[in-house]
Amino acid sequence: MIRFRNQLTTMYLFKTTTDLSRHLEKVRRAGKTIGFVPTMGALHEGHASLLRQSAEETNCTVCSIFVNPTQFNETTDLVKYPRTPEKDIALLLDTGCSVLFMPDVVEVYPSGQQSSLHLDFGYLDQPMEGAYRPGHFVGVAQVVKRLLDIVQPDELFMGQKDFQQFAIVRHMLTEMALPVNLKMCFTVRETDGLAMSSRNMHLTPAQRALGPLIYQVLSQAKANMHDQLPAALKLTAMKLLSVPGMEPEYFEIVDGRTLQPITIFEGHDMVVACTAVRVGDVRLIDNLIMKMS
């Protein structure tokens, strides 16, 4: 164990599951509810709003930084993922947060532990990014079953950013039965409204210049929803989002819940318009809900 300490904080890292537990068990025993923000680091203002949320409404709010191997579908990427661990520290403690997780590999997945899911996602991890991604979201739910298992938090805070993989966390705890209460939390942008992103840093002043862009399709969409049909604003959306430098892979109007793309608005009480955006080599993921009731 480890601690930071701040005029307003103090913050404990662990690197082991077991020290880990032992801490929440006397946090647990005193009472106090854990919100737990699982992340792969490099942290910046979007992570920020997770952990001050969870600090708002939990008595002990753990983040997690853990590179997960298995969600990546190239190795390279994995090889590449930012690491910035100094800021990452610095930025937690100006939220809140009470306990820092950063395990080894060895620690998430110990050898001769069984850590597969088998589990039937339906249509949740074929569409979007499971196109395009095949296999990173059984990654995905691999690795926050895993760390649900070892923080056993009452809260998990997620963001909307990455809502194919919220949508997919929610039906793993759903069929599996866990008792943790998911929150959504909504996307964090730049003020030019370019939502925040590790991969943000990897793009060009000139690609920088583009990434608005993505924001403002997504809205001219829902703007215009009351008076078209979705093909036709996923249509529009396609060609506004192909300029020089950007190269859209999708734009897709889907069913909140079960992210089924729609034909139409009515009969549809959640709607989010989905895309992906190449901009040079980095690849923009955005969403923004159409409605919600």
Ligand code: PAF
The other form holds:
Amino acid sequence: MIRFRNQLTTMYLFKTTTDLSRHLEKVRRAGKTIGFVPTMGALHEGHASLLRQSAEETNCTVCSIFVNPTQFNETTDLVKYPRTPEKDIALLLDTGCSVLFMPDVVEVYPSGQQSSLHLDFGYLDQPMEGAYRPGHFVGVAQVVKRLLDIVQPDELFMGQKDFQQFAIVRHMLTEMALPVNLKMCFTVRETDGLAMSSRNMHLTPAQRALGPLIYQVLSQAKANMHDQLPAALKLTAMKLLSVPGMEPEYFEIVDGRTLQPITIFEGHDMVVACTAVRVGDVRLIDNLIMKMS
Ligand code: PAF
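Could I have the structure of this protein in the form predicted together with this ligand, to go alongside the form predicted alone above?
Starting with the chain above, the whole complex follows.
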């Protein structure tokens, strides 16, 4: 265990499940609630908002930093995933995080990386990210389940930014009746509208300048939802995102619970516009809640 301190917080860093579990057992025995924010590091203000919400709503916030190999379908993506541990620790101390868990792969997967999680996600892992990143969500569900088993939090905080991931995790918690309360935290954006993401640091200045278009197009679709059907909004959005240097992979308007594309807005409590675009080698995803009742 290593201890970090600033004027605000003392934070303990654990690398093994045994040491972490021992510490969290004491936290639980003291009657404290545990909030959990799983991450892959390269932390930014988006993560900070999840951590701050957890620190406000629970007594002990645990953050994990683990670049999970089982959710990458391209090895090059795994290798080039940004790793910035010193910067991450400084950010964590500023958010009131109490515990940082940074395990090695063998600590998370002691008996190998093949998934023992047999869960049917139905349609949820088929469209959008599921279609472009085969196997990705099985890896995400596998690691989130494993981390939940280790941390055993009361509250789990995840971002709206990865909306499909959120839907997958919600489904897993319900199907497996896991005793944790899942909270969605809204997307944090740069001042020009680009959603914060660890991938943004790979953008060249010219590519970065294209970034705000994604949020503009999402916002325009939302602004026109009372005059046009989802199919027409989708067509316009795909056209607007097809500019030199940017290539949209999908723009879908979906039911917020089932992720099925919708044909009309009526009859859906929650509707979300989701998109993924390629800007050079960088793949950016974003979404906007169009309707929520
Ligand atoms: O969203 C992420 O950073 C990852 O998919 C998660 C949830 C930490 C699992 O590795």
